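Take a look at this single chain in structure tokens; it is the form predicted on its own.
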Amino acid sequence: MTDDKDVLRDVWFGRIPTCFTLYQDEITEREAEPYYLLLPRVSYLTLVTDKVKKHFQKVMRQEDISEIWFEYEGTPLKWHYPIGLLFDLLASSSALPWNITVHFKSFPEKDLLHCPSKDAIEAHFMSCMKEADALKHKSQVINEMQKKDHKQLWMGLQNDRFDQFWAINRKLMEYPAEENGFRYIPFRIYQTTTERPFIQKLFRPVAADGQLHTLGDLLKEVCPSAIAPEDGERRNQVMIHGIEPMLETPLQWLSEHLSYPDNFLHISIIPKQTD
């Protein structure tokens, strides 16, 4: 893995200033003040909002509280998507802080998975990591790790410990020198303009002639509408971690440096704002 540790650090410590407000129809015993928090982009909503939950529960009666869920401008927020992805996809063009509405009733069964405990988040996270390593190394690296290594990855994410996480995760980012990259690149492409949750296909980082595939090559093959200019002008932004990487960027480099902790590149295709 090339030594761009600053990039890894910048990605890890990316934060989104957020204002949580209780939904107006929730029953409270006194007024609920908004709660402000810097959300880590690489984490999951249900992992980092214990303080939010406690803050609002203080003004509510026990019988009015059921499972907490979050919504932005009418869209329920999927807790199993990383926070940075949710923001890029739904709110990247809006002013900060990000205004999230908190609910304790009327759980939207059709839109959201239940999150009964932190164990559910851990299970989802580890399952994504295993899927990513199946694509990259035929699962060899993750299967050779001990249980305590898997735990260290999870605890590193849960407790926001960069060094603890990367001490193990770097092994998942290595590949034999003669191969120039992973077997396949773990990626998911998301668009708000379609019903499909995301696009995911097998895509190699290196072409048959040895050339490194780029982000542009990937999009051209699996989601051409994202970059095909109509009238010569691109209508979409391609975003990872709140930035628009150049389409010429090698996919292998992106996979090593801009993947989320689950080892996937989560790529958002966002329609450009028309003034």
Second form
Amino acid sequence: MTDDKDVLRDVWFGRIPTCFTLYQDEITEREAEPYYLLLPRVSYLTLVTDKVKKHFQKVMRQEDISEIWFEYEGTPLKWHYPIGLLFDLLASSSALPWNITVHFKSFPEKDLLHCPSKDAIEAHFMSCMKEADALKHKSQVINEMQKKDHKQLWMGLQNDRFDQFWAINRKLMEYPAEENGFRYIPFRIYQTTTERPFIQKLFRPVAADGQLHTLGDLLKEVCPSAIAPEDGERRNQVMIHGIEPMLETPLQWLSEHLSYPDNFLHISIIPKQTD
Amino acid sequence: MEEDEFFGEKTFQHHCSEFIKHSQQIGDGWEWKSSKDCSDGYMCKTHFQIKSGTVVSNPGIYNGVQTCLPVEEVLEVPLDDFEVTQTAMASEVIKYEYHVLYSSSYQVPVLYFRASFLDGRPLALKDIWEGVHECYQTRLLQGPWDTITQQEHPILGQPFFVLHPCKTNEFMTPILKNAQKINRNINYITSWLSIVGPVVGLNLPLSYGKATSQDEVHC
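Could you present the same protein in the form predicted together with the partner chain, rather than the form predicted on its own shown above?
Zooming out: every chain and molecule, the one shown earlier first.
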């Protein structure tokens, strides 16, 4: 019988086999070979692609190189979204490996945030964690932590250290004995069909009568099109970390076990494959 | 969802609507934009400024110092003095956009802003600072906010600069408490924007403050 804690490891160690190819219009001194890499689902593109950058820069001249950015089938990839989210949302219906195109020119200013350094990724990651704790605990738990604890969360993610990360993160997963869960659940729901990048609203894990809210309850309330039609063939898949959890799953459990390291549930709604 | 909080989303929208009413009276340009699914929205204002300091043939008009002039002032210049430089000026017109959104996570308003040339080229944060008066630059460094960072606009999905909201309650609570004590009506948005706005080049005419005292609005 699988322990709930094993789920935490499975989520942390999820990987996506990826093939990086240099954009054909980039100027090279010789042919650029594609570069293959297993990307951690829970991390961020600009955090784990130093080797990719070095590989392609070897065949380019310094003057032809400016900020690196990634694209999948014409869509610029937002480095500030977790890798697993990007894959589930954009590429999960295609065959592996995930084919990503690498660019060093014409940064799409209207679509992508700049990523000037690792510090920018750390700032973004910590900002998400703080927002998640604002929702779960009115920021009390994260504000009580020392700077070194915050640093440990970031270093754990950066260096792929599960134990180091969870030694601190477990405190963010606790709640008062008299409650049945967090104050509100940190979640974001993504769909490619809307202009709005994601849906995020206040939603409690426990109903007034003490019943635990489920994933289905959440979707019905904030994104009913995701589970339409209720009677009959569903049009969409509800995906997180590459799997479709049962809609009956309690949201509190999902938040404790299937959140990304930033403590948010990043949920993708994708059209069902008909084949 | 629920409005058991001090400054919930409905309260935010109400204060914005009162603020916009006054803006319309004085022609200050703020308007409300609803999201496509109409479930929420934001308040926004766009203004244009001309950045001088580029090559000009008539030194009588500009003294060579980098200044930002509102468009109206430039148009007052006699046309024949202005003709030669007109094409050079077009590329230096800067469009500033300010958006006020509601953060349900922190239950406060958040200021998003960006600036670009007319051809769409965005300005970097340091370029925007050049347009901000020196005394506000100091305030920025001392202010009760962590930083200004580039973030994704939650409704438009595009990069904007943001004044981080997590310390907003720290500076707003004393203002609201004091207003309650002296039994004065204030508009949360007006008070908040008058503090954070100037730091990013956004100024509020004083009439906003006077308008609210006459309203029935309570926070």
